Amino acid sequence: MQLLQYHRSFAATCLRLVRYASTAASRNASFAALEDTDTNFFRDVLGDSNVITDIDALQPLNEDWMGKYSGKSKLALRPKSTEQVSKVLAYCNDRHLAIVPQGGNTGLVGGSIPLFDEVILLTAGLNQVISFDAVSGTLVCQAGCILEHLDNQVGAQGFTMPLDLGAKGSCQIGGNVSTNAGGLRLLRYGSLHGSVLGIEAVLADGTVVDTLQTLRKDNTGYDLKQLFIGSEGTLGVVTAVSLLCPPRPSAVHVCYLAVPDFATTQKVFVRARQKLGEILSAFEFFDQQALDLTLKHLEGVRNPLPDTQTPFYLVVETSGSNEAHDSEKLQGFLEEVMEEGMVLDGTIAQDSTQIAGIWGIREGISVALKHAGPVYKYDLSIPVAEMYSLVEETRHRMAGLPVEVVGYGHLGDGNLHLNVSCQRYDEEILKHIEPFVYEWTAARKGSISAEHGLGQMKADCIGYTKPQPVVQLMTQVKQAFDPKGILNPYKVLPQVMAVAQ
């Protein structure tokens, strides 16, 4: 009870930051307004073509891909080197101009979108692969490199990126690192806190912090790179990263399973870990509502089990180096869970086309939700046994409202994606979701942000997961790295605390 009282009192001080909320964050009056002299300075540093002032060109940069968050920036900058980023930030710091780093703009919490007139700093121009060591599998590249392009490059030399996302064709590695993106294979490769070996970042005053090493072991002092991973551009702008890439698996198998209830999905997961062991690389689940929505709104998506309808579906992937061995293990696992009645029906993909088809369903859910209309998205870490209970309770709360509640996610790491699809953003609908979702998660010692970050959506809700002394310590770190608060303001930390600096 004391924990919930703390969460509620902390949340009561919060200001809603999203566009559809009844109240909005207020612009920090200490930030300077953009002037012609500022634009002229940036033109001198970057060149005319890399200074964007055209209203039409700025429009997509001021809005997220879901159409949920929007800002009013009048200027976007596209540096092409760390030196240029340093000059831009040093100038903005002196002038007290707020700035928002933006990569592929594929985020889901408004982290790369300005709230007001902040300058947008695009990292797309930082798109060079610096080096790749084919012995250790160490990649060094600039922040603007697209994830899928990197995977293709290291794949040609027998390695794979330790991260796989549905947005891999447009997201950038700097943004991935800055948000500590999780993805589909965290079960196998872990988080970026373990895969990132080094970072180059530029602080608010233009100081370049270079920890861009490729060493597996370095126990010299504080591991500062970890502070930048997941800080969402509030401590510094990541300009380059070094990552450890695992060997590319030569044998990949995927099966698609129909399961009668959520309790059984957990039993299947336990059995998968026992029987598949070291080759298990992904274990995803989604409900019937998610499948129906995806089949309805995405062309070319096919149901692998068209004659089976059940509340839950699983995508299980193995990745190894021995085709015959891995195939035999997966076949044995599937036969066992079906004989015991845990799986009602299932199929194993026979080739790369079928593998892509199965993953197309799972990866297409988020896109299908966007096509269906506005959506309230929640990304939560919850004890696995209770994950789907939140979906059910949310449906119960919203009975009679014109919404569709969808649940899916990474069962292997306890990450639930709760989505409420509707026809328009509506304050009445929001009242049925928040703060209920956050309070429910906090009561189970879960996290309100599993992999999407806090951005502007949940900055003022951090207290549901982190105790106040921890948030205060985060604020002190922010003040040490960015004393004037110009880097990605109104994000990650509660505005009431951030403004206090």
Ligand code: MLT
Second form
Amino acid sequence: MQLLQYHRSFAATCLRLVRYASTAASRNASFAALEDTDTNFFRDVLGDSNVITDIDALQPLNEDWMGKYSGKSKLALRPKSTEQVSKVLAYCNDRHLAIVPQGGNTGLVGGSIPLFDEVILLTAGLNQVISFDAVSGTLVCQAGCILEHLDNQVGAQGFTMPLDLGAKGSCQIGGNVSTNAGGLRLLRYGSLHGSVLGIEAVLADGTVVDTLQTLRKDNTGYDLKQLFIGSEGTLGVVTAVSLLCPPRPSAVHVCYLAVPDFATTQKVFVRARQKLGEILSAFEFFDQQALDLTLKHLEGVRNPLPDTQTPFYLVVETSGSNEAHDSEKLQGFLEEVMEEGMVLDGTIAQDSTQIAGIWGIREGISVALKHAGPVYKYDLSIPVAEMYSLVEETRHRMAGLPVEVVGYGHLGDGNLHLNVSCQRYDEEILKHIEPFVYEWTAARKGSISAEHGLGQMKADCIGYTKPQPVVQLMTQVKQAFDPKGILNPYKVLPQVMAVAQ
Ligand code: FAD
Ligand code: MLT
Ligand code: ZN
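Could you please show the structure of the form predicted together with the named molecule, as a counterpart to the form predicted alone just displayed?
The next block holds the full complex; its first chain is the one shown before.
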């Protein structure tokens, strides 16, 4: 019986792969080409300074954070209000001009970048905090607010943003919501599907969908805001967000642990949950290769355990409200895991500088990889017990090639970041990684995107994680929200499905 089921699911996977067989995206000929009259219209609506046509100014907007994807847009627009976004979209919809929403442009799957000549819609001008309720912790703000700025603002009133990530200095809350970003504290605060209370978004035809409420509970009909969370700019442009901020923890402790093997990282995780309970706020891991790369490429990063070499390192954080109690709990946990030989060596940060130093290593890995050169990034949900085998198998497959395979991620969330650092983006190298990584993940019922999204990188690969009827339903949702398909084309859904509309 089990065998039969396995065969069925394998057959279904094969079917999906045939259906979505990767097509190099070609420009959808039904989209109009930009004309001077279009640019003049946008100048009237937005003012000259918010209509960008200068080639040098457009260049960074046409390129992604990794330097992996680039487009050829000749126009970027910077609206400053929802009304302006609505006018721009209504016009583009009438004219059949394709649009790419772009926030902080820190996305890692080529979602914020045009493939061809799509108009770039910048959300940076939507940067106002609308309100903050210091009783409930409810923040209402425009989509272009930078995550770190928001955290500083709510921090001044004793609250914290419910997410944190290495790109916090540049990424925007609208981009975070549109990618359903996970980050370093999902373990503690949950996903944005829980923290976001309301969204204001503009549909392709200019309709403003206002669900920007601040209620904790509302069961009137379908919860449409959830559709925008993680839709990567394909269903609407998010213009404002309301979200729940938890109280800022007054006692934060971070420790850095050296662990002998991957199986033991899981034992330490189980023990951390048992011993630290509600104060556990992050449980991150990285391998020796990731650490070496970070120490090599980032100035100012210091190895907290310079005399210890081991295959795996953990960053464990607690966040609570009672310094003495939390510290005692963490000490007790550490004593146990060290006495039992699970942890070979460890250190607890003594002050905020040391805390920042430890986080600097973990958050610095992606920046170090960028400094090292081109990188193929995979962002996978995999049952934790099997997670690291993928890194080892990939390393084995690529032995002898001029690449460095590193593994790190949000172990507490079952989220592996497999990265292959190489000297140039190269089809020959890619053939060793794909579809192997996707097939390996699908065989374990994992997800090919835990948190970065599908973007242009994985639009044709959604079938590895979602069954065909589900993708079909998504395509119908897309059709209902954006019948002409002008919003972020060539992203998220397979090109064949989108073109078939
Ligand atoms: P962009 O990159 O500009 O856009 C991302 C996608 O959202 C695109 O498809 C774009 O079209 C769409 N979009 C943007 N704004 C809007 C809007 N207002 N309305 C509709 N669509 C919109 N991700 C994680 O999940 N966890 C991490 O820990 C993490 N760490 C990172 C660390 C670094 C150093 C970097 C560079 C990236 C990291 N990321 C992480 C990737 C992550 O997706 C982004 O950092 C962030 O969520 C994207 O926000 P952004 O404003 O830069 O969006
Ligand atoms: C992280 O966890 O560091 C981010 O998701 C970025 C990355 O994967 O490099
Ligand atoms: Zn991550």
